[in-house]
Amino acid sequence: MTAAPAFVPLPGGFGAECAGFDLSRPLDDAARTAILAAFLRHRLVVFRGQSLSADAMRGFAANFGEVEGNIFRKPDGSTLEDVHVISNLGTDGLPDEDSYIKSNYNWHTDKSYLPVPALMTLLQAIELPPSGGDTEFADMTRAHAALPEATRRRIAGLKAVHSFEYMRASTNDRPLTPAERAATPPVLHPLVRTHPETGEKSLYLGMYCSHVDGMDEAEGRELIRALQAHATSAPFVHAHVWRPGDLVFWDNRCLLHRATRGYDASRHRRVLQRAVVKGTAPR
């Protein structure tokens, strides 16, 4: 039996990192328990120095639940695999300033456009630019707790519409195909989500969040905008500066995230391997 991984908290109030532990090997009970506890406590976990194949990442992710498939399609029209690559590379395999998927530069929580959104997303650094290309995370639990009491009371019972089509239109990304539209009708989720394991309350927002159910559409969008501006302000945000071999995973139930530029995407390659674990319906 190997020693269980040890975690060091990151600065900023959430997140932790671990070095010197190989995730490509099957986990024993002690390691699995320690990683699950760190995931719930810190919400964002970074393992340094990893080199997981697609099969190994799939096996590790399966410790947390069902590894999801995708509705997203590649430039050639085929569907993304459950463990897949996201990059700034064009169809010719070269760096491209105009990446195929641009919406990831907006704050979001993965798959909130589905009735049952994602629990966890995993990203592993494969190729990185010399600098830049960070991923930012925003803590929706602390952001909710920091709201004025009157605001928390006002939004406690509200529900918001999450729409894949709204996201594509509002971010000027490519239009939905008929198949994508049929697979992703708008869904309702609580504006304040209760974590199913910790019981903590978090704002549940992001780029798929279209408007507030039962509220004037313009008024609802202004409320969402104001809440998200608060939640993604500096006190609640951590920027992960990627290193080669980083494997990062986070709790979509209580964090927003977005990619950032800060590098010449027409010259430098940024390639990451990704998997998503299915969650439960928000409550």
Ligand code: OGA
Contents of the next structure:
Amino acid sequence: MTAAPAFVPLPGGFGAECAGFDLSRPLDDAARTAILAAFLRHRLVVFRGQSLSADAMRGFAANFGEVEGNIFRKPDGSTLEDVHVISNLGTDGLPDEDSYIKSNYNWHTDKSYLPVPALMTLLQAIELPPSGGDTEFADMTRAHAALPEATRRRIAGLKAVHSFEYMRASTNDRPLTPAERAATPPVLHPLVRTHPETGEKSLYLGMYCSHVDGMDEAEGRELIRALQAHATSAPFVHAHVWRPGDLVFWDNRCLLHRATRGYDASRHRRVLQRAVVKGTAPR
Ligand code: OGA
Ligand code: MN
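Please give the corresponding structure for the form predicted together with this ligand, as opposed to the form predicted on its own shown earlier.
Next comes the full complex, and the chain you just saw is listed first.
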């Protein structure tokens, strides 16, 4: 029997790492229990030294829930697989500064434009630039707790509109295809959500978050901007500096994340393997 994995907290208030444990084989009960507990406690989990195939990543992700498909289209119009690659490579397979997926450079929580957004996202390093290309995470639970009492009272019970189309427009990205638009009507989510497993309250924001339901649109947008500026300020942010073999997964219910540049994306390759586990409707 393999020993259960051990986790060492990362500096910065959230996140933990584990070295010396191979995730490519099915987990026994002890390992599964330890990993689920570490995920809920630390919310960002880094396993060093992994090289999971797509099938093995799907199998590992399935311990946490349903591994989700994508509505996102590739440049050739086909849909992305459930376990897929994200990279800075163009259709010719070469590094491209202006690569297909650019929205990830903005703070977001995955799939918040859906009625039932993501629970977890998993990323595994396949090819990394010599330096840079970190992924940043921001702690929405601590950010909420640190708000003045009056602000917390003011925003409790507010609902925000999350929209894929708004994101594309506000980030100057290409417009939605008719199929993408049909699949993503705007949705309402609480601005402060309660974690279904820990009961903790978190801000629920990000690049899809357009305005506040029932509030003047400009006023709501300004409120969201101010909350997000607070929540993504240095005390709440941890940057994951990728190492070869890293497999990272995080809780989208209480963290925001974004990709960063910091490397020459027209010269160096950055390729990650990704899977997403479906969550529950935010409350
Ligand atoms: C994602 C994402 C960030 C990165 O895969 O959902 O936002 O650093 N990735 O590539
Ligand atoms: Mn993302």
